[in-house]
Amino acid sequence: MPLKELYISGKNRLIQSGIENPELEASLLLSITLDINITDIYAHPEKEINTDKVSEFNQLLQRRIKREPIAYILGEKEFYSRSFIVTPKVLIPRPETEILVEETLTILKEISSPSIIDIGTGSGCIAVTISCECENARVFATDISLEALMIAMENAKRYDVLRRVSFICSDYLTSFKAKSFDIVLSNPPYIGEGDLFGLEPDVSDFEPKLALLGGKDGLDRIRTIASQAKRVLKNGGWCILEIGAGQSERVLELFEESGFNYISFAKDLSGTKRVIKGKWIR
């Protein structure tokens, strides 16, 4: 079949199976089947596909028409700017997750030597960027899953800072010194239990449950740690967590109520307030 022919094909079935970006993604998938530059679908529309390669785009097609994530059908996602290694075992990283680091990265311009905590890191998209973006920070990363630990890593060799990147496998802050972090952060799972099932099949069909649900209200793992981060903090450092839409007063009361101080929001693109901060100061 001509290259073109086949992209078509693929193109139209995604559309028909209702897919936000059939174009895009039809692309993506021929890419990764044939082993070429997107460029080349349209550089070489004559060149002919033999019937093995044929059968195994229908079948990249065919997971994603089932609503599997693009993302771990092509086994990466791209985060500031930069690629991650994503599996079924770790949440794939989302654009709003940009906005979490670029706060912290503006609070670490005025520490020195700053030592960070990211909870629940997943992919390791947030640590291993900010190792990047802030060569001299000290980062410690944690999850619960060592599935996810292990991508992290690997994310981590990828960027050639595994060195600097401590990963933990470990549930909140109770096993770490007091006064030990300048900044605690985390994009903590926060959808309510009954909320997973309005979600779109691609999330609540596919992404760990571990990262998405927050208990009843999606709000326990905020709970937990805006309790727990005041003691590993040191005076004057900073909590910084991601929200979920509709979170923000709720999530400032906690805030209020572990006692931070010069609480505020960054609000994400649709003027959702996605990230709360709060300073440590005793």
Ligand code: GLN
Given for the second form:
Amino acid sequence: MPLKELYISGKNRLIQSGIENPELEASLLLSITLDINITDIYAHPEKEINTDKVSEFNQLLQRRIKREPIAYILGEKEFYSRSFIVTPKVLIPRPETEILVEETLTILKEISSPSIIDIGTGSGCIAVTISCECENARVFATDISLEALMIAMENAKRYDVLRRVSFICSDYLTSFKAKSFDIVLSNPPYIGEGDLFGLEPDVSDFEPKLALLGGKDGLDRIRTIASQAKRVLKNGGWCILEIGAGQSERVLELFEESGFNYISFAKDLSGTKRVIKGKWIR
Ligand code: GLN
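What does the same protein look like in the form predicted in complex with this ligand, given that the last one was the form predicted alone?
Following is the full complex, with the preceding chain placed first.
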């Protein structure tokens, strides 16, 4: 079958299934099936594709039609201009999380040899990005999932920061020494249990529940981090967390109760308060 025909049939199947970016996704799936660049599809439309490759492409299309996220099928997702390895064991990095990275990098400019901990590192997208962007930072990245940590380590290796990021299989901050970090940060699971099924099936059926769910109201993990962070923060250190839409007031209260100062929010592109930060001064 000619390449162009295969592409069009794939695109049409994605359109019929209501997939949002059918052209882009059909070309991405074709490019990994044939191990070519997307531009080759348009450059050599007449190229003859053998039946094995046609059926390989159809299998990938079928996975996408069943709503498996394109990032899991491709095994990659871009975050802060770098491509990260992703598998169904880790959350797919989101553009909103780049705001948390930006906020952190701004604070890091003021600190000469900062020590940072990323709780629930998942793919490692935050820890690895910070380590790449700030070479003098000492980064610790934790996750309760050993499988996630293995992916995060692969990503650190990919960007040559494995020596500067320590990966630790741990839940929260209890195993760390007091006053050891300049920044405690996390993109914690913050979806409330009842809200899971309001999400796109791509998310609710495929992404790890451990990385999504934060208890009944979604705030369980945020509560724990807000209360544990102050013990491990140095004087003048910051706690920076990504939060869910509509959680800002309750999280503000939690930060105030924990005794944080200079609390502020950063908004995402849709104007939602997405990241909270607070300073610990004893
Ligand atoms: N830190 C990872 C990310 O931001 C994983 C977060 C999570 O699993 N909740 O993508």
